Structure formats: structure tokens, C-alpha cells
Amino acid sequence: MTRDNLTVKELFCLYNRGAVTREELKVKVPEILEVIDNRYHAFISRATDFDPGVPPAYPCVAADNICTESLNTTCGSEMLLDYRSPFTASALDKARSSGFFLLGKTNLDEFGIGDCTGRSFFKTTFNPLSQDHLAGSGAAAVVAVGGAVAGFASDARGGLRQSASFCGLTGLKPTYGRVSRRGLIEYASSLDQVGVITAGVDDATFALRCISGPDSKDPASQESPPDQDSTASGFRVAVPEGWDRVSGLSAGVKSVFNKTLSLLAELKVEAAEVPFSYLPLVSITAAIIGATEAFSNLANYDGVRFGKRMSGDHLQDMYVKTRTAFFGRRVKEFLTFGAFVSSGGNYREYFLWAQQNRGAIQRRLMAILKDYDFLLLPTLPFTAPTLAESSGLVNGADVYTALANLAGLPAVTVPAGFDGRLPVGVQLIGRPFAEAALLKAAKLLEEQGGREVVAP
């Protein structure tokens, strides 16, 4: 392999051990990162006064909903089109005092609101693997390709694990207050968590250890008690009842999981299906909680506080005018059935419903996690949709990733297989800040499952 043909994160390990120079780096990786860009669409913006500093050196990426100093903050949407943080977020901060060079801010759903099709304002990202079908974010799309070590990311029902599955990756959600949310522009205060994004469990693992720990200005985070990696002599894994009766269920994705459980049974991995009734509410849940705590959180983009603003007659004329022109259709659409479900009458029918569901469904996953170690799922019931299928919306696409963010579970995907040419990911849910005995048993599945490598 020729130089010319490396990879950005080739290139980084080169420059780690001495065979490349700073100077080749400096000229080398931002030619890169423009060819990802215009193929795959995966950039809201780029490094420009590109440095990687001393050794050790790895390169990651942010998604624009994370903010940094260096760059504009966009969060996908032209209501900040031209925002610029005044502060790093501290995950981003952890992440660069141990060695991680920030290469840009990447693509993803209008404020994290879209169900992981990774369309926002400025573009729509294309799947490396297949370039008529969705990736997701852009954080999936540049790590599936080698642009980076680790992508950095928001996940409040799922759509950094479900991003990574499209693609082929591994991905995880910490445990709830692991990891500090400050600096991150969430829109579900209660459910979204900073997670990463990597080509496998090894450099999640490590990416995880560098932006964990408490944070004093967030008060969700929290110190993590010691890992306690009880499987060391095998562990015990859920398999909940209904998982292959959700809507949307592809035949791919249900054999892939079906020969998932048959290689757990030959490696004397004990796998059993346990009750579990709260599936099908598992996205309404979400969704509920999600658009109510958006329509508050987001209710500070009025053109007052922050972001763009238009011209009206009078105060309240100014906001609808703002918001209408400068928020797009999916997040109108998300902050209307956020002010629907928590007003009114509809408060307690439809808010305090799904507030005692979540109530419901963490009682039921804690339960059986004190007699197995994991629950195993599939990431999502389809692979990556195509560009045709999907207009704005991947419905169904939480049914199982959401559970962790109800429950402020870790969770981590990691590749099982194909269905044709496409990615199908399974998911490990795992106890409250059991990230160790979680990346362990997903490195057991990662090196049964199926990889295809993507170049640039």
C-alpha cells in the first residue's frame, strides 16, 4: 500500500510511531477529509488551522451538536448557522488533554431530532457502504472510512448506536452521568448521553476511558464506582420476549440474530428468553418524553436568546416567524407533539402515561439484570434504508435502542453479520456503569462477527 492510498487514521499511527512528519500530516490528512466530505457528505465543517501537536496523537470527530471553540456549532440547523461556543464541551475537553485531535464537526439529524437519518440542514450523509443508502451521522460515515480514530456523539433514543450499526461499527452509550453532558446541545435532557463511535470494541473501550469521570458544572454526572466485571467465568444473557413481533422486522435482520443466539449457544454462552410486555411501547415512551423535554429545551431559540432571528410586528410575532422560518420540518413537527402531549389536559394523559411507562420498564430491565448479566437485542428491525425509502423519517427505528436511554443504561452495538451487502448490529444492555463486563462480552461478539473494510 502506498502512501497516497493510507488512511486518515493510517496516517495518525504512522505519525505516532515516527514515519510520518508533522509537515506530511499538516498537507496529507485535510485533502483526505475534503474527498470523504464531497463523497459521503459528512462534514458540517473542518479543521483549518490543522496541527496535530506532539505524539500520541489520534484523530476523532464531533458531532455539531457538541460544542467547541474552534468551531461553529450549527447543531445541523440554520437557526445556528453561524453560532460559536464560547467553551469546549468538557468531553471533548477530556478527550484532547489524552491525546484526541479534533478534524471537524460532522453531520447529523436537525438538533438530533430525525431518527438517525443523518439529514439536516445543509446536506444529507450517503452510507460508505452503499452510497444510495442513509449512514445515519456523519460521525458513522467518516469513522467507517477511516477518517478517525472515534467519532463523538449524542444519543438520546438510539441514533448514535443505530448510526453505527448502518455503517458497520461499534457503538456505545455510557451509563447515564458516566460521561459529563455539559457543552452537549441536547434536546431530551433525561435521556441524552455522550457516547462514541469506532471501527471496534478495542478503541471504544479506550475512547470511553478518556472522557469519563464527574464533571462540576454538570450535575448529572457522576464518579464512577469501580467496574465490576463479574464475567469472567461466563455470563448470562436476556433475550426479551417479543423481539422478533416489532413492526418493520426484516427477515435479514432476524436471521442474523437467530445465528447470534446459535454461536452464544456453541460458545456455552447461556441465552434465554425472558418476559418482557413493554416492547411496544418502548418508541411511543420515548418519543412522549423526548418532544416534551425538546419543546421545553429548545424553547430558548426565539431569536431573542440565541440563534438567527426574523423581522415581526410585535414580540410574539417575531418568534413564530423565527422559529417557523429557521427550524425544519421534522423539528416543527417534534416541538408540536412536544406542546401537545404536555398541556392541557393532555399532560397527564399523555406526559405522566409515559413517564409511568419509563417507570415500568426500569423496574423490569434492572430486575432482569439481577439475574443475567445482559439483555441481547437487535440494534435496529432493518438495515440501512435508501435514500428513495426514507423522506425525512426512519419510523421504528428506537423500538430497541431507546430502552437503554428510558433506563440511563450502558449499551453498546457492535457488527454480527450481513444482509446482503448491508450491516446488521446487535446490542448488549448492561447494568448501571458495568462498561467493562459490557465491552467484554461485545469483544467476544465482534470477533464472531462479520467486517467489511471501506476505503476512502
Contents of the next structure:
Amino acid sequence: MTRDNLTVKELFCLYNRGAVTREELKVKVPEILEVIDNRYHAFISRATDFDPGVPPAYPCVAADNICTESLNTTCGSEMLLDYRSPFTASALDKARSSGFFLLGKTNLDEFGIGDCTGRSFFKTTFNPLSQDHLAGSGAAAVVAVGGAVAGFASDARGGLRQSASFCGLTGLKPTYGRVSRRGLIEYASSLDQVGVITAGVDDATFALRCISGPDSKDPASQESPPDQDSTASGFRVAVPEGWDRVSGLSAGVKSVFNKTLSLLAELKVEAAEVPFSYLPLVSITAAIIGATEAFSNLANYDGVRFGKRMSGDHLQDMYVKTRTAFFGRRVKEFLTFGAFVSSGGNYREYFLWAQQNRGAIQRRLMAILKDYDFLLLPTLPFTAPTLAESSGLVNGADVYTALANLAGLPAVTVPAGFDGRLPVGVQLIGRPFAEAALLKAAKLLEEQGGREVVAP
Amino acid sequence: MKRFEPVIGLEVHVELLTETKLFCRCATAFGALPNEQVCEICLGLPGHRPLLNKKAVEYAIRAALALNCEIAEQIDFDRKNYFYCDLPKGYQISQFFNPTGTNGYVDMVVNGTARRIRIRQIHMEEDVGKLVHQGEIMGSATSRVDFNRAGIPLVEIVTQPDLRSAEEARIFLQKLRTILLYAGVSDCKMEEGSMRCDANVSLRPVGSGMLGNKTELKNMNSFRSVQRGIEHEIERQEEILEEGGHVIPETRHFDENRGLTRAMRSKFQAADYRCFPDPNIIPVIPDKDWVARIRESLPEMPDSRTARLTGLGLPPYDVEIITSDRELADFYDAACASYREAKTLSNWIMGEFVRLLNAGGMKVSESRVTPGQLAALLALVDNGVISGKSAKEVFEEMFATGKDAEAVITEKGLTQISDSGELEKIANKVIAANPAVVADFKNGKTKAIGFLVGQVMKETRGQANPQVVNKILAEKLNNC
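The form predicted in complex with its partner chain, contrasted with the form predicted on its own above:
What follows is the entire complex, opening with the chain shown before.
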């Protein structure tokens, strides 16, 4: 292997072993990132100084809705075109103190709203595995080409796991409260969690350890209880019935998932279908709650204190012009939906209904997880879409993923096979704060699943 | 006989006396430069997380208990969504679904009649920023916003529509202020805005159980202005109804200078606040022990104090004055512990003590004289050591220096001469020097003795005990 073909990840690896000098790193890394960005449109901003300091250093990227003092935080929106946060997200602070070095801020759906297409005001990120297709997020594209060990991103309805799945990667959404959300510009506070995209399960395990833990600046963050590994003598997996009747489920995804089930049978892992009637309600429930919270969370973009402003004849005119001009179409649609479902006359019929669904889903999942260690589901009903396909896909992408967000449970996607050139992920959902067991099981699937993976 | 009776309910906002804001650690102190006391949280910057101030919750519970409310099983917060430039986040965090306290009451006396005004609820919310304009609002090209006030904890107290006159409303508000001052949760300064009152006013035919259309009256910045504003609004509605018209439900602004209320220009269409539970704030379950401890830490409240002081034989006026200020009442009680003449004590406290406090612009807590020192002074008067008149002079000195009565009396040489041997000598001297007056007395002008007493007092530079002098002179004149 010549040094010219090394990835960023490999360069840092050599740097940590003393085999690459700091000067070499400082020259080569920005060059490679430039290439990645030109090819896949993955970054919104890149670091200007690539001195990682004393080894070990682990290259990472963060989605551009996670606040950083050193680089702008735009949320992929024109609204925050030049916005510089006065503080850095606690999770990134923690990561930095564990040796993570931030290479740049990556592209995402504007404000994270858009269902895994990876399209912002600035650019659309393409999939390194198939450039006709979307990557779902800039973080996934960078990690997929070895541009970083970890991509820290948010997961509100499954976006993080979906883009990891599109790019054949591991995507971990931790238990709600395991990782501080201070500094995450979330659109749906009760669903969103900071997680990580990595090439494999081991990296995810390491990255999670670096960002976990209580934060005095996020009251929802908690000290994780000691990991109780219930799976030492094997584990049991529940497959919610109706998974294969989800609309839009592609034959390729279905077949990879069935192969995963056979694989588990070979490994003598009990995988049983369990009654579950809520799958048809998952997307709409998450959308109503997400949009209600988004309408409120994005109300601070009013042109008064920060961000862009259009001048208006009077205050209300200024609001309307500013928000009309600087929010993208998808965001405005979602906010309008949120305004509708939470308005006085609709509150009961929509928002309260969704909250009741959420409660019922939570209770059912917890009941299943009493008898089983994990739930197993496809990550998405389909593989990475093309740009043309993506416009029709905004609904239903989160039918499997949003379950974990609605219930606050940890979930991980790992690649399980391919549909043509495109990777297919499967997803495990675990008990609250049982990430250790979850990642162990994911590791098993990763190792075994590897037999099925044919590199494109 | 009036055909209509007013139905009035109040919504009172009160700033809590916490040192920091409701969801961040910014200071709440008044008087900082604009936007000096702000942070990512109270400015609503992207990515901020609210951190609930437990002290504010404690104060809200304290206020709720002082108003005889039931405490919610879970203290949680909701978002009230609307756009305005003084509102940093585009929503105000408030308690919409589960107020901290409900079903309370305030007892009061209006023109000798006992009245119980029910409290519907008391809930917490965060204050908004303050708009600053150059010159008149309408003439100003721009608005500037000072966010120092944004995020300061408030409680809103909502009454049932139990008030029946503007005067009642004013008396209620004053009583409410006293209760909250006793509870120590707010300084309740209407003029400074730490207590703000809106009134819902409607009229209905006397004897009717229905409620008429109400208007919401704003911009009343003093107790007097609350009464006046409501009076004007009642008159206005009366005129409309007498003429067979309809009262339009709307928000009206009290114009203090012109003495009238006028409809406020509606800025936006009817508000839909889309209230929903704030997903970023973890609910607090107030455990029973905590609530019990807060309840125990409340001082004796005005009603119970009034009953006790009345039991000591104090007249209603004295009781009202003393209990109207918790510190004054505490001072009274402390002095009363070692000085039992209840009325004498209240005369001194309401008279000399309050006069000197007012003259110095001081609060009771700033007084250098302790209740025990006052009690000791009064005991010296009773024991005849000094005269009541000198005692006032002594008290002034005590008030200024914080010294004990005895020390001041010694310093000033004010000890009263009650020694009859000493006084007899002086009396003899005075009688000898004023034969004409003595003759008058002998001739039946008994009042002439007053002059002689005065002469003795003059000789002793006022230190003689006048009762003793009187007795000595009377004996001597009658016997010579």
C-alpha cells in the first residue's frame, strides 16, 4: 500500500503509532477531505487547522446541527448561514477530551428534517457505494470512505441509522439520556438523541463510551446504570409481526432480512415473531410529535436575535418574510403540518392521539423486552434512493427506526447484505441503557453477516 | 337601586425573589445594563437546554401553601407558543395543564364584612424581555429589546370571579401582597413591576347566576389605579347595558391620566397558543416531606396573627397596622415577649418607631434598636426611672445609635428624680420664692399648683418625676 492511497483514518492510525509525522498529517488530511467533499458533497465546513495534538487522536466529523465554537453551525439551512455558536455541544466536548479530533461539519437534511435524503440548503450528499444514489447524510459518506472513525449525528426518527444503512455502516442511537443533548439543535426534543455512525461495531462501542455520561447542562442526561449483560448464555430475539407487510418494503430488503433470520436459526438464537399491531402507526405518530415539537423548537428563528433577517413593514411582516425566505420547502411543509396538528381545534384529534399511540407503543415494546433481549427489524423498507426517487420517499422511511425514538430505547443498525450494489441494514432495539448487550449482539450479526456481504 | 352587579376576577403576576432565573443561572438583580444578564438559555440560542431552578419551584409551592392551595402531584411545564420580539424562544414556558397550586382562598374583611375570595390556581412561568423605544412607541423607527428580565420566574395567581366591587378588588390585592410578603416569596412592588395585575370585569343583572361578556383590563400600576381602572370600566359597561347594548369581549387599557379605559389595538388575530408539555423539562414530583418542610417554614400568616393580637386586647386599627408588615409584626411580638402592656407597646411601635423609620426611609430590618431594647425602655418608664417625655428623647438616641436605654439615660443624665428628700428641698425653695402664687392657691385657685410644679421641673431640668413633685407640693401647701 502506498501512502498516497491511505485514508484519513489510516493516516491517523499511523500518526498514533508514530509512523506519520504531524506535518505530513497536516498536509495530507485536508487534501483528502477536499477530494471527498468534491466527490460526494459531504461537508458544510471543514477545519482550518489539522494539528491533532498529542496522539492518540481519532478523526471524527459532526453533523452540522451539533454546535461547535470552532466552526459554524448551520443546520444545513440558509437561516443559519453564518451562525457561530458561542458554545460547543457537551457530547463533542467529551469526545474531544477522549482524543477525538473534529475534521469538519457534515451535510444533513435541513434542521435534520427530511427523512434521510441528506439534502440541505447547500448541497446533496451522494453515496460513495453508488454515486447515483444518496448517502442520507454527509457523516455517513465521510465514514464510508474512511474519512473519519466516527460521525456524530442526531437521530430523531431514525435518520442516523438510515444513512448508516444506506452506506453499509454501523449506526447507533443510544438510550434517551445516555448522551448529553446540550448543543444539539434538535427539531424534536423528545425523540432526538446524539448518536454515532462508524465503520463497524467496535468503533461504535468506543465512540459511545467517549460521549456517554451525565452532563450538568442537560438535565435529561443520566449516569448510565451498570451494564447488565443478560446475554452471557445466549439471547432471544423478537421480530414484531407485520414487519413484512409494511408498504414500500422492497423484495431485496425482505430477502436480506429473511437471510438474517435463517442465520440466527443456524446460530441457535431463538428469533420469534411476536404480536405487534402498531407498525402502521409508527410513522404518523412520530411525524405528529416531531412536527409539533419542531414548530415550537424552530420558533426562535425569527430574525430578532441571530440568523438571517428580511426587513419588513412591521414586526409580523418581518417574521413572515424572514421565515418564508430562509427556511427550505421541506422544513416549511413540516412546520405547517406541526402547526396544524397542534392547533387548538386539532390538538386532541392529532397531537393527543399521537401521544396516546406513543404511550401504547412504549408499553408494548417494554412488555416484549421483558421476555426477549432484543427486537430485530429491517432498518428501512428500502435501500438508498436516487435523487429522483427521494422526493417521493419522505414518508415511511422511519417505519422501523422511529419505534426506538418513540420509546427512548437504544438501537443499532449493522449491514446484513446487499440488494444489488446497495447495502441493506438490519436493526436491533434493546432495553434502556443496555447498550453493552446490544452492541455485543450487533457484533455477532456483523461477523456472521459478513459472510453474506459481497463487496460491490 | 343598581340593576347590575359587577363580577370581577384578577390575574396577578408576581416576580419570585430567587437570585437566578427560572431556567438558567443568570442573575435576576434589577438595574444591570441592558442584556448584561443573559446567556444561551434565556436568549433562546440554538442547542440550549433549560435547567429548572429548584428554588423557584420551592417559592411557588410556598406561595401556593400561603394561599391555602392544594399542591400538584407533579410539577411540570408547558410551552405557550406565540411570536413576539420580547419572547426569545418563540414560546413561553408556563404551567398550562398542571398548575403548582389549585383551589385556594384568601380571607379578608371589606367594610366590616368577612369575605372569602377563592383562588383558582397559581402557576409558574418565565418573564419575557423588555422593549425599549426611543421616544413614543408609535413614533419610534426601531425597537430594542433588553433580555435581562427574560426568564425571571413569575407566579401567576388567578382568582375565581368572586370580587364584587372595585374596592374589593383593591383590598384583595393588598391582602394578597401582605400574604406574599409574609411568605417571603416576592417583594410585590407594583410600581416596579414585580407585582402586576390584570382584571377581568363583567356585569350581570343583580341576582342573576349567569356571567356577562367580560373585558380584560390591563395597565394598572398601583393599588389605587386598580380600583380606579375597574371603577371606570364598570361605569362604561353599565352605560352600555343600560342602553341595551352589548359589551364586546376585548382587552382594554387603563389610561391613568385621562381616567378612562380604551380598547387596545389588536396586534395579531385571536391567539392559538398550541400549548403542549415542554419535552426538555423533566417533571418534579414534590415529595410530601419537602412540601411539609416548606409548610412548616412559613411564618404565622396575617389572619392568625390578627386573631392573636386582637386577643391581646389591641384595637382593630392597631392590629391592622402592625400585621400589615410582617417585620413590624415580628418586632411587636418580640418586644411583647418581655413587655406585657400590649396597647402601650403598639402606641410606641406605631408612633415613635414607625415615625423614625419613615423619617430615615428605613425598613424594620434596618433598625438598630432591637425589640428587647424597646421593651426595656418601656419598663424603665413604668418603673418611674424616666418620664414618658424623656423616654421619647432616649428612644431617638437609641434608634440612632443602637445603644441600650440605660446607657443613653446615664449619658444624658436623664434619670428621673423620684427621691422625695431631694425634691422636698427644691419644693421648699420654690414655695419660698413664689409667695404670690402660694397665696393664690390658698385662696382657692388650686390650678396655681401647676406653675409651682413647672418651677420644680425647671430647677431639676425636667428630671423630676412630676407625680412625686405634685404630691409633695400639695402636701406642703395644704400644711402651711
